[in-house]
Amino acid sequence: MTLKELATHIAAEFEKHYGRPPRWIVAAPGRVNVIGEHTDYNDGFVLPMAIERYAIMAADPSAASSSFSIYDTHFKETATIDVSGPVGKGQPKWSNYIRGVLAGFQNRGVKIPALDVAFLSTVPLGGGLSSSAALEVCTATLIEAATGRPIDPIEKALLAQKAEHDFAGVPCGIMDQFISALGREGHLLLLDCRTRKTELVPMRDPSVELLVVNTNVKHELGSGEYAKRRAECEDAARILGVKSLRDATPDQLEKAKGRMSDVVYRRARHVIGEIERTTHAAEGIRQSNWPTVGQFMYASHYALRDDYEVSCQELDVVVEIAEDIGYQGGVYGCRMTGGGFGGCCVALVKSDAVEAITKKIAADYKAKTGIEAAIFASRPAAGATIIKG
């Protein structure tokens, strides 16, 4: 569904559940990271894009003076949050993303209004497309609309990130909330994770789209592996005598190779190379140099597979299929996206070949893995928006 169709749908769902039309409708998108993986905690650059998949909420003032009630229209489940005092963690579990945002506004001195809310998300859950950030930023946008107190988009992103840290217990970086809050239609967002400086990178060429391929697998190697990678990067920075790998050059790394283990060397090689690839890819996108951007995407995947070792068989299969289709078949480049060990790949493809490429990847992936992939194309979408209110 388009955002307009989603707004009509959520308004109807709200009216069906609460018996009256909503006063406000707000939405925030999920995201895919085009390039720049495992660079965020190394003070590097990331290049995410807001996708045409959204968390959307319809709301109206509630008759219950201290109750913030959210009805999940997909799972047919309601969470009721008492907003008469400080908001804390609670049940159901998914409500903690919302609770964390409400608490963040309370900490800024904002009185949370009593609201009835209907909620829907079209961001796939568990695929690494930031369904949680979309929900957090959507909630923050609703509070802005309902209180008439907008906050700076960067403040909003940081408030949502803190909600995820404190209430969901996920120590995420800043990328997901930043792109959901600050995304702009027709643009990617080059984010400097050290300075939090953002730069919009236009991607308006109608001849290309990004194809998101959800492998529908998640290998439980999880947080322990991420923590190990982070520690290995810190080891490399210490040996190189730099604050973080953002400050290291390929030359410095080669000279110090003998002073570090092979694993630490390879982790650093990925990160230092990936930071460089990300800024070069952003330049390629500005110039609509799609073959070059595609090569950076493939190089990113190989480094994630071989040096950082966070890929898996299913992600590699998708990239191999994309390579087989090749430039002649309409694929410029493809890579795993997100933390790794499953989740999604992202491919840069010719718009007029999307249907054929989708069919080919779906058929070949099923033949090679026995798993059905979920595939959709997206252009760069707008960030958080107040649709009605």
Ligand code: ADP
Given for the second form:
Amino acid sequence: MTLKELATHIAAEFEKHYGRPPRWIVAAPGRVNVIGEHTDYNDGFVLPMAIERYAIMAADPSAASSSFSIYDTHFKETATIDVSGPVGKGQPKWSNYIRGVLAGFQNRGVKIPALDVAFLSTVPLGGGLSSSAALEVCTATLIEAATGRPIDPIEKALLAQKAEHDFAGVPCGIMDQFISALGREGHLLLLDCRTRKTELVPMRDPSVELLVVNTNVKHELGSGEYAKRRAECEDAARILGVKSLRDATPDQLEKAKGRMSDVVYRRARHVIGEIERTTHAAEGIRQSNWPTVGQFMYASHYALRDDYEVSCQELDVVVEIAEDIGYQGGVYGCRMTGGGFGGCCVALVKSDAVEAITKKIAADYKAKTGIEAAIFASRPAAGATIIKG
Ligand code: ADP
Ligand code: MG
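Given the form predicted on its own above, what does the protein look like in the form predicted together with adenosine-5'-diphosphate (ADP)?
What follows is the whole complex; the chain from before opens it.
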């Protein structure tokens, strides 16, 4: 569904459930990280793109003076949040993403309006495409619409991030909420995780799009391995005498190679290389130099697979199939995206070959792994928007 179709759909769902039309409709997208993996906690760059998958909410003032009710139209479940006093954690579990955002506004001195809300998300849940940030940023955008008081988009993103930390217990970085709040149609977002400086990178060439391939696997060694990688990066920075790997050059690393274990060396090689690849890929995108961008994506995957060791068989299979299809078949590049050990790959592809590539990846992935992949194409979508209100 396009955003416009989604808006019509959620308005109809609202009316069906509450018996009147909504006054406000707001949406916020999920995201895919095009390049810049495991760079965020090393003060590096990331380059996410908002995808044409959204959390969307329709709302109207509630007759009950202090309750905020959200009806999830997919799961057919309602969360009712008492907003007469400070909002805390509660049930159902998914309402905590919303509660956290409401509490964030209360901390800014905003009185939460009593609302009836209908909600839907086309961002796949738990698939690494940030359905959680979409939900948080959508909620924040609804409060902006309903109070008539917009807040600075960076503050909005930070408020949403804090909701995820404090109410969902997920110590996430800033990327997901930043792209969902600050994304712009036809642009990627180059984000400096050290300074929080952002730069919109235009990507308007109609001949290319991004293909998201969900392997539909999630291997359960994720969090322990994540902590280990962070510690190894800190070791490398200490040995190199820098504050973080952002400050180290490939030269410095080569000179210090004898003073660190092979594992620590390879972890640092990925991070230092990936930070460079990310800024170079952004430059390639500005110039619509797709073959170059594609090469950086492949290089990113190889480093994540061989040096950082966070890939898995299924992700590697997708990248191998993409390589087989190759430039002739319309694939410029492909890599795993997200933390690793499952989740999604992202590929840069020619628009006119999307259908053929999708079929080929689906068939070959099924043949090689026995698993059905979920695949969709997207162009860079808009960030959070007030559609009605
Ligand atoms: P991701 O952000 O990669 O999709 P997370 O584990 O961070 O994965 O967030 C997924 C969680 O967000 C879900 O388990 C659920 O609690 C919440 N969530 C997101 N979208 C919805 C939705 N449409 N309905 C209910 N809960 C949702
Ligand atoms: Mg998430």
